[in-house]
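A single chain comes next, written as structure tokens; it is the form predicted alone.
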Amino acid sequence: MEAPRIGLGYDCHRLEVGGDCYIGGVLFDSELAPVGHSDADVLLHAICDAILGAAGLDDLGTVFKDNDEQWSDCSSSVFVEYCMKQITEKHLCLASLDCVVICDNPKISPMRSAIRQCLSELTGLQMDRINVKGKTTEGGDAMVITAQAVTLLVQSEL
């Protein structure tokens, strides 16, 4: 039996005021959004990356090329649909998922269980091997988000 692999994920965004703002598939109802050529969802981009390098995968940026017309504004559950099916390709499975968001706004506990029943959806793991924390800047730039993923993905039943 193959040894588990463990997978590290970041992204980072700067926030300007207005348009949509995404975190972890979940549309929050906030002043700030993230800017990027997709939706510029931080969480998605962070969890994808943590996937890939898991799998000893490309990372998201050149699967993903952020020149590429087509992938503007894209949705990113496209990424997580696409990591997913790598994955699976490769006969792993995720087994679990533990990320951390760090923004001052928008707060992200009020929104916690949405976004971990949305990655449930996205990756079928289980509500109880889904992690996600908020957290602040402690007085840094508040004009930008960040986000870490650590996966861990196993050999899957054949």
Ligand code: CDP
Contents of the next structure:
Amino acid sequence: MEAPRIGLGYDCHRLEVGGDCYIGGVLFDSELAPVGHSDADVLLHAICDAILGAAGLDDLGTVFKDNDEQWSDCSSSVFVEYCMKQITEKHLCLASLDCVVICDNPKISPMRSAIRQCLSELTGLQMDRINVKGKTTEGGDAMVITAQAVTLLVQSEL
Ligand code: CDP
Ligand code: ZN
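Show the form predicted together with this ligand, please, because up to now only the form predicted alone has appeared in this conversation.
Next comes the full complex, and the chain you just saw is listed first.
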């Protein structure tokens, strides 16, 4: 049995007034929204990099180039599906996922359960092995949102 693999992911986007605000695959009712090439879902991007990192694969930006028109405005759930396919091919599966989103607004806690459910549907991991929490910037840049994710990958049962 190979040893479990830990992966760390980080992402950052600027926030602007207006536009759709997707965080963890969930649409928030928010004045501010992250801006980026795809739907700019900072949490899904951090999760993808955690999964790819644990599996020893190229990071998200290398695979899905931000100058590729194909990914303009696309849903970041496509990226998660790609990552899950990659690890399945390597006979790995997710065993744990923990995340933090850092921004002053929107507030994450009212949407925690919806995000955990969405992440469970996207990854196939049970909800009690997925966690998400929000933190403020404590006087930092209110127009920036960052996310960090840690994941554990284990060998799939053959
Ligand atoms: O109190 P502490 O410094 O640990 O955390 P904080 O950054 O002051 O945030 C207090 C609480 O607000 C957090 O524990 C979250 O439950 C909530 N929060 C949130 O839901 N969404 C954010 N964007 C920021 C904070
Ligand atoms: Zn991103």
